[in-house]
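Next comes just one chain, in structure tokens: the form predicted alone.
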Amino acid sequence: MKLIVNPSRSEWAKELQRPIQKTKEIEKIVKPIMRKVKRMGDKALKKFALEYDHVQIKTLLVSAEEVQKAKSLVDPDLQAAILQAKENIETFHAAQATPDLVMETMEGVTCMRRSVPIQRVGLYVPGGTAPLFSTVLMLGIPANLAGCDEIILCTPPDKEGNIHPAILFTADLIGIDKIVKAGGAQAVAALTFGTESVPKVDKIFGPGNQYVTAAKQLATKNGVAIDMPAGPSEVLVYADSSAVPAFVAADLLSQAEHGVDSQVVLVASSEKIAKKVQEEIEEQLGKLPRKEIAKKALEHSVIVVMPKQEKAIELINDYAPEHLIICVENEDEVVSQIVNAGSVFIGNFTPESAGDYASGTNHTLPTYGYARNYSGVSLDSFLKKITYQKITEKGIKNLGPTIEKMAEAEHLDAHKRAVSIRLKYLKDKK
């Protein structure tokens, strides 16, 4: 990892630049895929499965028999771990529910706000180099709690045409029964336009590679919402002398192994801490099965030495990391000043992987600096907030003149008349 000592603010953007996403080039590949799926439906999905996943798919939808078979292939210890994670995620997300808001803003004028589930949602679950069954929990559980009518899960098959057993076990556990053997941009296209087997959805969720991300952004131009723009995974660790270097190195490597385009950043309070962490990275890297992927990610990752805490906090907020780990002595003071981060992990015994799997928070988070203006997935992501108002005769008498005056000032006579006609009716009724 590149080491930089106390860079000036003008250097931050350049030194912490994320891997460049060639959006235009990617869109040139993705747009024809989207068009073909829109035009050819299931036939296109099967064609792309052969082209990209190297498998001939006969039936796109996973059968009940396949689900039952997969359940028997999942190790009992893993099943128990998934059940524990499910319980924690359900507990935390259920607590996010808010009651209907009903209040009288003035006599005779009642305003209300209600949470209403999005009817049809599509969940994209990556299945390439690492089948992310944990994402099924992170997306499926809040979708269920919100009360979405239809939940469709898309995930790529392996070269035998099968879905990873842990993905099927987890989907079945939370009641998702429409599972599509499709990955990549073509899966997003199917959820956007609908095919013979895949219903068109109202909103698409889930992480993915640059092609999936580009497809999701194109989906928004076709009347479908998405959870957030999301790119390669990333973590920033802020560490001082109270941090355990071995823990810090392990956390950095846990993100580096996600993919060659992942980025990890260490902000250290001294060169001494930085060097200790570097030594630990060297030692631990060789033990990883995915070390070649991690090595490539480390090539565009960086260690920044920032002795002054206020400057370190400024840099963190400027970078806006997806995952932020804080291992410093005055952790509460630092945490209170963080305004841009997807999810924050506090203290030496809070690994980022806890949030990835089982603590209860959601792991679907904004990357690439989008934590400045997006939140991670939550129960609210699967809900719409609808407002209502009810005005009585007394209420329109009280509020009417205010509306009339404002409409008149904006030269919107029909707006004014909609009130005036009611006030006249009430006056004549006397």
Second form
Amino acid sequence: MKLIVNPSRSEWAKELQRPIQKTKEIEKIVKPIMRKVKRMGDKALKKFALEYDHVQIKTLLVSAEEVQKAKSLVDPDLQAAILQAKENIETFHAAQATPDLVMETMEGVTCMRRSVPIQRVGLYVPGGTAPLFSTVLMLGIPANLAGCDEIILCTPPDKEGNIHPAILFTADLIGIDKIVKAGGAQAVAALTFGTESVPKVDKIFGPGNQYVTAAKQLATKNGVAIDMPAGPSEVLVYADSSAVPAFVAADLLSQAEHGVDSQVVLVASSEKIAKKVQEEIEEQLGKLPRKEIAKKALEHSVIVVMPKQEKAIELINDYAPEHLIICVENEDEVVSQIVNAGSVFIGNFTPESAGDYASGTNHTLPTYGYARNYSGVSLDSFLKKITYQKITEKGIKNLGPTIEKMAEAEHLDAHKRAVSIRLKYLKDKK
Ligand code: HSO
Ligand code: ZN
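Go ahead and give the structure of the form predicted in complex with L-histidinol, now that the form predicted alone is out.
Let us now look at the entire complex, which starts with that chain.
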């Protein structure tokens, strides 16, 4: 990891540059995939499964027998862990529900707002080097709580054409029964346009590689919403002398092992702490099965020494990390000044892994600086808010003149008349 000491503001963007995304090149590959799925439906999905997942798929939808078999393959201890995680995630997300809003803004003018579920949602769960069954919980639980009518889960099959048993177990646990053996851009295309086996959805959720990300962006041009734009996963740890260097190193490595393009950043209050963490990273890295991936991620990762807390906080807000771990003496003071971060982990005993799996918060978070303008996935991500209003005779008499005046000033006479005609009717009625 590169170490920089007290960089000036003008250097921050360059020093903390995220791995460049080759968006245009990737789009060139993804567009024809999307077109093919749109034209050929299931046939295209099977063709791409053969090409990219190296497997001949007969039936795209996972059968009930496959789910039953998978359940028997998941170790009981893992089943219990998944259940515990489910409970916490459910508790935290259920509490996010907001009551309907009904109020009179002035006499006779009632305004309401209600949450209504998005009807059909597609959840993408990556396969690849790590089967992220935790993502099934993070997306499936709020989708269920919101009351979405149809939940379709897409995930790539392995070379035998199977889905990882823990993914199937988790999906079954939360009642998702439509699971499609499709990954990559082709899965996103299927959810966007619909195929014989895959229903078209209204919104697509979930992490994925650059192809999935590009496909999700293209989906938005076809009337489908997405959870958020995405880039590689990242963590920033802010540590002073109260932090435990071995813990900090472990947290940085936990993010680095996600992928070669993951980025980890340490903001340390002194060079002494930075060096200690560096030593710990060296020590711990060798023991990791995924050390080759982590090592590559560390190559484009940075340690910034920032003795002044005020500047450290400015830098953190400027970088807008997906995950922010704060291990400093005056944690409350620092936390209150954080305005750009996906999710914040506070204190020496709060590893990012807690939020990744089981504490209750969602792990689908804005990366790549999007924490400046996006929130992570929550119950709200699966809901729309519809507003309603009801105006009585008294209400239109009260509000009418205001509307007439404003419409007139905007030179929109038909708008004004929609009110005047009613006011006149009420006047004539008397
Ligand atoms: N850190 C990842 C989520 C994850 N970690 C899933 C382990 N499994 C992105 O927030
Ligand atoms: Zn993680």
